[in-house]
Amino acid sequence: MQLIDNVKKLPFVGSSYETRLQKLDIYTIDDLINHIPSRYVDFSNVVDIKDTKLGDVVTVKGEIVFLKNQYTHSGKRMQLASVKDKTGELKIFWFNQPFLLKTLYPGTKVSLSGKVSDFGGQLALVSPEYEKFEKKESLHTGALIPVYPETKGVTSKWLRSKIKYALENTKGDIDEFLPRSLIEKESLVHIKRAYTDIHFPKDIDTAEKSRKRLAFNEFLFLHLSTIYKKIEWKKRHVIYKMNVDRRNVENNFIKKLPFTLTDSQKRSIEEILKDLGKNVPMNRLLEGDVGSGKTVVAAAGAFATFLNGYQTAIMAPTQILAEQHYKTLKMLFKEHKVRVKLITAAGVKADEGVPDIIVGTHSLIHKTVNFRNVAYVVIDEQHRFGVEQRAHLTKKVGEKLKNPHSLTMTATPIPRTIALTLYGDLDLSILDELPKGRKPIKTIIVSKKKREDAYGWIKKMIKEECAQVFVICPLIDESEREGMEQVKAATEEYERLKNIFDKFDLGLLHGKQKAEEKNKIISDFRKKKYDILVSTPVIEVGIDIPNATIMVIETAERFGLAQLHQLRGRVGRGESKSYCLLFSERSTGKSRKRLEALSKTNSGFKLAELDLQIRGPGEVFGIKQHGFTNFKAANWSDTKLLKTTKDIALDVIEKPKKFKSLYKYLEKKRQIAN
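Chain-only structure, as in the form predicted on its own:
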């Protein structure tokens, strides 16, 4: 068996299990052995039955005396068993597992692991892990047992047996690819040992050493991938050479703006204009906090492109955001002869003549768009587009090895060390300050007891201050597309609030509405036809209502810091003081820490650092849900290992002869991926 083989090569794995495993991103044997345990259960305390004590987690080994089905008073079926060893007998209980009668019949020797409980006045193991006890090595009991991320129909017990088989039958295909000198210098475990010990460790220390080795691999491969992308990009040429007159942009665009740019905006514009004058196409990321003014920075590049007689294409993830960009650009260029065109599924809005700037959603890819000479492409909220979509747009307006300049933008602040790794193939510009005049948003955590008081205060603000209010309904699932369940929750909340705010006008917005309907609701809200807009998180990006000064987020603990910060950024865009009310029913735990962090700072970058500390491994400030690298073993908070592997990756590029085995391994990984 080889690592490259499909999981169907495993015994008793057919099409049904293949489909289930795909939900865990497991397609090949290599994917399977890289499916790392999320935690371990310590069943290593093997005791005689007479030594079992209430509350202890133990493993006992003995012989089944009897096993029978028995019904509870509520009608549930349970399996009652007794196991004995040379020192005594112990009762065992399972629930709704009638198949056990065919497996664990009297006389069967078993190993059972679980917590000793009081069941009807006697000591017992309730729903323990079990396996038939022979001379073979224990897999599910009597040791440190791995627990894996699971899906319906795929349990940790099933995964343990398949991973064990895969490791035993692919050992010859797992070769060490790092130089011995590097392994010794960094105190790394041999790769074969790492795979064995991460899945079946003798103790936690062994497991952690193996996790470090696999984390080292993941960081190293990520660094190498981004470095290679950057090298390949630098081989490209611009499709249209531009002569950028920075003084012209300064005098005729920047100085005529109705507001003053921040220092970070000026710095970012300077970096973009410098790139636009090069022969190698720009490939830059503009990372800015909510409301930091990314659009005007991108517009400065569009103005320089216009002065050269070329077009700009701007792609946004939603029609709402595309409409917002269109309106902003029309305002920014109202004193210039810059023609702006909007193309979405709802139709086309355009000035007469050939457009200088074309704004759109996916329509820019799929519709027949009149791209004449696009020299500059801007992709907003780039994490919401697939790699193929971005490449398709660039390809559509470019040629092989000839590309337009490319600027991608994101409002998701990410700690700098992580941003430089995730976007290692892009040059980075950061907007880390808000425009002058933007007032900080007062963020308040509202407990269940204070809810009615909060509603009373909102009514007063609407009456006396003419405030407009967003109410965001709870997040039901973490998928980016809204399901009907979420729409239903928003509709129910809308009906409930209509009774509470019966003297006010309410609107309802969700992702299942047609584009025209959504736009009309937003337009009516902007025109103050609604006092309160009840919405799903569809408003996270792109809605700019200066008169909206209150943001209410229901069951705020269900949201990540990134999304809470994005939602909060929908208010505070006018001159009036703005508020964000976090309705929460929890008073402790990590989710509460997130809410408290949000209430103490308005800086997305500070929140990103806090999120990293609070959450640790896994999702960091929402990046997991946006399609970024999903690590199995690595932890973004391990900045030391992140830096070490970056230095080694650069060494790999500079000294290929020293890393021959690694290059061979990378080629094998490419074959597996394809």
Given for the second form:
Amino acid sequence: MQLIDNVKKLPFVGSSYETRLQKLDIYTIDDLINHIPSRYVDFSNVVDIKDTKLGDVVTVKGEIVFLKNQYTHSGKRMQLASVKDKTGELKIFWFNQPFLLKTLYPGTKVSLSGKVSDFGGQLALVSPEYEKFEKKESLHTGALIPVYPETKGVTSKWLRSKIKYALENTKGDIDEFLPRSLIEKESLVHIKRAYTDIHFPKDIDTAEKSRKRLAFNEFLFLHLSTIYKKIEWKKRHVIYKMNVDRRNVENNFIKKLPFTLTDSQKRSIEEILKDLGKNVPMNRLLEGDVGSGKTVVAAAGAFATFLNGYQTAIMAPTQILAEQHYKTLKMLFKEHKVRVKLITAAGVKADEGVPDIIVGTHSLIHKTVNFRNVAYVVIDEQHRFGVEQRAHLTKKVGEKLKNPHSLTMTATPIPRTIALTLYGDLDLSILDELPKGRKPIKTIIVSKKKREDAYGWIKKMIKEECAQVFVICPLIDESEREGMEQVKAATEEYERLKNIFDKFDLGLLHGKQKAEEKNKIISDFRKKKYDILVSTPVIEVGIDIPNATIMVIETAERFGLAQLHQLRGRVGRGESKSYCLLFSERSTGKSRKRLEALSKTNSGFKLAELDLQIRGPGEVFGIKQHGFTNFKAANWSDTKLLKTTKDIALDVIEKPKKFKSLYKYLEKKRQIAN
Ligand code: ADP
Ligand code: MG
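What I would like now is the form predicted in complex with ligand ADP, since the data block earlier showed the form predicted on its own; can you produce it?
Following is the full complex, with the preceding chain placed first.
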């Protein structure tokens, strides 16, 4: 058996198991052995039956005395058994596993692991793991037992036996690919050992060391793939060569802005202008918190491009955002003869003549849109677009191996170390400060008891301070696309609030409305025709309404930290003090911590770091939104390993001879992936 083989090569695995395993992203034997336990249960405590004590997690070995089906009071089917060893007898209960009667009989020798519980006044093992113990080795009991991410019809028990089989039959195929010197220097576990011990460790320490080795691999491969991408990119040429006239940009654009740029805006503009003058196309990510002023940074590049007589294309994820960019750009460039054009599904708005800047939604990709000479492409909120849509636009305006400069922007503040890895193929510019004079948003967690008071306060704020309010209705479905359920929830919330705020004007915004309708509602809100705008979470994406100073989020505990932070960023854009009320009925543990973190800081970067601590392994602030799959063994919070492996990856690129086996291994991985 080889790692590259399909799982169907395993005994008793046919198409139905194949389909189930796909739900766990397991296609090949290689995927199977890389299915890492999520935890272990310690069944290594083997005891005599007479020594079983209430609450202990134990393994007992003995002989089945009897086993029979029985019904509980509530009509559930259960299996009652008794097991005896030399020292005593113990009752066993299982639920709904009638098939047990076909494998366990009086006299069968079994090993049973579980927690000793009180069942109707007597000590018993309830739903223990079991295993016949004619076999010498134990797989499910009597040791540290791995528990895996499961899916319907694929239990940990099943996975254990298949993984065991796979490991035993592919040993020869798992080769060490790191040089011995490196393994020693980094105190790594040998790859073969790591695979055996991550699944069947003798103790937690061994398991942890193996996990570290596999994490090392994951980080290393990720670094390598981004470095390769970067190398490939560097082989390209710009489609239009530009001369960047820094002084002109400074005097005619930057100095004429109605505000002074922040230091990080200045630095980012510098970085972009420098790239725009090169022969290799720019491939840069501008990462900046909501409201940090990314648009003007991108616009500086557009101005430099305009001075060269070339076009800029700006793609935004929604029509509302595209419109907003259009307005902002018209405003920023009103003193110059820069022609801006807007292209969305709703139609076209343009100055006369050939446009210098074309703003739009993904309509820009459409084949009827003709560009003349686009030298610079800006993609806003890049995670909202598929990789293909992005590539499509760059390709459309470029030629084979000839690209326009490209700037992508994101408001998800991923910690720097992580961003450098995830986007390792891009150069990174970071806006880590907000423009001066912004007042921090006061964030308050509002419990059920305080709800009435909060509504009273909002009324007062509208009356006395002319505040405008966003209300984000309860989150129903997590998907990007809004279902009818979500619209229903918003409509209900809207009706409910109309009663509470009967003396005020309310608007409703949701994803099932037509684009023109949405635009009208937003523009009416901007014109203060509404005091309160009730919305589904769609407004998360960058709407800029400076007079809106209160953000109310219903069922705040349901949102992720990244999303809450983005929603909050819709207020606090004007002169007046802003507030964010997090309505939360029941929040416990992690969700409570999230809300508290939010009330403590306004910095997206700090929140991203906090999120890393709260959630621990796996999901990090907004990473899921960005469409990156999570690691199996590695953990984003392990920044030290992230750094070490980066250095090693660079070494690998520089010294192919030293890493011959690794290159061979990667070649094999590539085959497996294809
Ligand atoms: P985001 O980074 O969320 O896309 P925008 O580019 O929409 O932010 O900018 C938010 C608002 O801040 C806009 O109204 C913009 O004109 C304004 N702005 C940008 N830079 C500054 C600055 N340095 N000082 C004051 N206001 C600024
Ligand atoms: Mg923006």
